[in-house]
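As a starting point, one isolated chain is supplied in structure tokens, in the form predicted on its own.
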Amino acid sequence: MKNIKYKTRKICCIGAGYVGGPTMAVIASHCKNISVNVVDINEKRINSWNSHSLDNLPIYEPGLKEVIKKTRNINLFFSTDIKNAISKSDMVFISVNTPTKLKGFGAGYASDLKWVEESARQVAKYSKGHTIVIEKSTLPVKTAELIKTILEAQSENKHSKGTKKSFSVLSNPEFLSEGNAIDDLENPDRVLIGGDDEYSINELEQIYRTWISKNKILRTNLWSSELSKLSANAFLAQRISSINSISAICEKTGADIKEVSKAIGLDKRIGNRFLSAGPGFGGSCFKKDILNLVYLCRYYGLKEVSDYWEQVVLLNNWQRNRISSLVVKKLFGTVSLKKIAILGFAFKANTNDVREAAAINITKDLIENGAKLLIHDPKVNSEQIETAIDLKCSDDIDNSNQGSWIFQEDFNKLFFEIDAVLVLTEWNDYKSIRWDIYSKNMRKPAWVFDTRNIIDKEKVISSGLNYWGLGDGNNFEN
């Protein structure tokens, strides 16, 4: 694969987020004769990518800083100069945010494509000659038509030197799992390229073939590629909601969700991935993509299909709410002015992403019920939490007479006079806690609530603490 040839010499990626940054870094590491420019309007984010300390990158992903170290300012560059990067590029990736609309038509379901449209207009305005434009963001089916329409309107115009602009549009969705993104990029299950222009498809394929075998590269039409991304995330989220629903049945019947999950996963028709029960799925994609799918189904008159997929999101919300209410119930029906240590705020381990994290809803519920929270996470900072729950960090929760929270970086200070511990993220740091030591500082009767099933139950109980584990039927009061 080292002798693969391609004509592309300069790549621009609009969007320096969780997808654009790592993806372009891996491309730059394998294609050393391509200059890769990642651009973004967020100057603070770009400054973080350019930070002298690799520990200050805006994204935490295992292995990312090692790739950045090998490529940054060699053939990988981060900048806010969007105009210059586009004008010099043969290929432009659009990797911007596509959040769910908050108001207007389709609010609460449809994707807001304003940044995609703005990116397309920038490409139309600043590009020169022929440019291959690639959808990298997760987009609704038929978004390529929007991009094509904007680009084609410009293709008839001539720039100052009199040569015509031309464009081709491809869909190349990402299938990254946060916390494992670099390995997913280095060793993908598949690379999907959708389009109808053979030259452009070949050009993008040759770049990937620098390190990925041809049999992992799948060609489709544009619409199949766009829908495949939404469908893949919907199927994964469905598995999480399914196993979480079974966890509730386990608690009522005396079954153990870990044993049930193992038995299910050994069936080769099902497999063992995404069968770990938890407080609900999070991240930037699952909820957004399912709601997008629901909106599309309703638009095309497929009510029964839309209702089916919407239930996946509704059950996810229910799982979070039942955890909050269960904590209140176990603490004698009230958490008012009680101190609870929250272990983990990221939506999953090995990432600092808090978007749609289960911790957001659960901590807000507990604070609204008067709890005083001490929040710890090895990679998430207090500013992220403050933004996520829309509540400022307290200066002194001990003297507060209402629900509040502080960010506690020092793990050893988490357990003094607290009434409960609530594990929300499966960080390795939390798997080997010395409960025999920390329990001595907790206010009895104290509880440990494990929503990830990573804590040693026997060690908790032998330390004189009460234990509740998600899907543990042996510990639930019917």
Ligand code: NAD
Second form
Amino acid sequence: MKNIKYKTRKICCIGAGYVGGPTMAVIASHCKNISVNVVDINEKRINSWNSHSLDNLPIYEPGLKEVIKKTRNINLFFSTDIKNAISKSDMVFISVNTPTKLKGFGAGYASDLKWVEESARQVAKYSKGHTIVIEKSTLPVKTAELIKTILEAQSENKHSKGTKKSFSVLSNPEFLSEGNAIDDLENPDRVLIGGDDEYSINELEQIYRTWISKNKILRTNLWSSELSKLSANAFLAQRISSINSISAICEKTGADIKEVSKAIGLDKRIGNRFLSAGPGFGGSCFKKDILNLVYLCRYYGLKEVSDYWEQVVLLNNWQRNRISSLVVKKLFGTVSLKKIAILGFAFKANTNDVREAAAINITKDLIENGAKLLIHDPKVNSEQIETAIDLKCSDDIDNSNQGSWIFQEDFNKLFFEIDAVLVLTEWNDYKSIRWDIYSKNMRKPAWVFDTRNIIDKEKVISSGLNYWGLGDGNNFEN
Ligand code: NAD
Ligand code: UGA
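Having seen the form predicted on its own, could you give me the form predicted together with the ligand?
The complete assembly is shown below, putting the previous chain first.
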């Protein structure tokens, strides 16, 4: 272990979700002398984090089990005892959900900060002595002001031992992406720390310095840090909408999106990452963070700027819609009572997260049009799909006379009498499907629709199937 230059001995993280769990596990694995307590109001989630079998952790992330195995109940603890965890900590991370507001002022755009506010109140109430409070959640610019105001209202109060409470607030946004979280945490492109209190910034920096080099740690003011997180997500999402818009032109003109992506990505100024066309970005953050940015711009009277960013989301919605309507069109204008296998429901590969997955809108559209769907995903379960599309899994899809769906775990039972396969998530399992074998079970003329460009087109065609690939100007009909 490197020379320890921080005084922090106890950390609390409020929120044991996709960010809180993995981030704290990685901190605990590198800082053995710090006790890390991750707390949540969701008892079921905490129980899963504590479950004996590491296969029952609440989230799936490659490499997560291994990190949990070497830290849990050694210096990493999961519990619902928020009061106790806050009161003994020198540093508290707020890593709670910040979804888009569903009602009231700013509904549909602004972030709902009620969980952040509640967390700040809990810190204000239960902390003792000096506490460094860190925004880990993605937040609108100036949220630190709200947190400071709540904390300062308490700083005059004394805790039980008679010492004054004091706080400093830092912004330390998280840039991990799901499915790659552990690697992103171990080898981040940068760690951003926003704040104005030198002591607290040093403390946090020294924790990260345990495994991250100094040149990757960037100090900014609070507002730059908050805005950088929103901007980074907006820029990433903008690239996806840009390439998706080009995929539609490819289909009209005979160009191939894979070739175009490669050609433009070779320009060093553009770079080759985040240029894969797909069914539209999903995940819990891109849409909500852009809408939040749009809201901020409107609030500050920047109409043209807000319209510019909103278009990224509108294009994304359009991309999803055009996929479901294309499937209907190719299947002779109706999918009523036709069986379609859906390959992948997660919003991307290597995660069990379905939040804002393109599959939600697309499957709902198809079911509404009367299709019978057999949904497969290696990590998502039936209950998640039921909640996401707000429709119960069918007991007997064969005898159902309306749009319905079942979860089909068994790959070998997926292809019987189906009219089409629709690939929505780029799971590795789907890359080497034996089309020559499965095509025999499908009802002809049958289609393979590949929205991720992972399927071997030649093998599909030589198995007697029709092929449609996103952004492929030479789509093939037998
Ligand atoms: P999540 O919904 O998975 O987890 C949040 C957790 O906070 C929930 O388990 C919830 O029960 C808990 N919580 C809410 N209020 C609480 C309270 N008062 N006390 C204790 N627990 C409370 O969310 P997430 O995906 O981990 O995201 C958290 C934040 O991080 C969001 O702001 C998000 O935008 C941001 N973020 C997410 C990702 C990602 O990949 N998911 C990446 C970077 C940043
Ligand atoms: C994204 C960012 O990449 C993270 O840096 C950020 O921390 C995080 O949001 C967040 O703030 O929540 P994540 O949503 O987990 O991470 O996953 P991404 O890899 O960014 O993918 C988002 C969506 O875009 C997925 O649906 C994915 O399939 C799609 N995508 C991604 C494409 O369609 N094409 C691409 O080339 C890349």
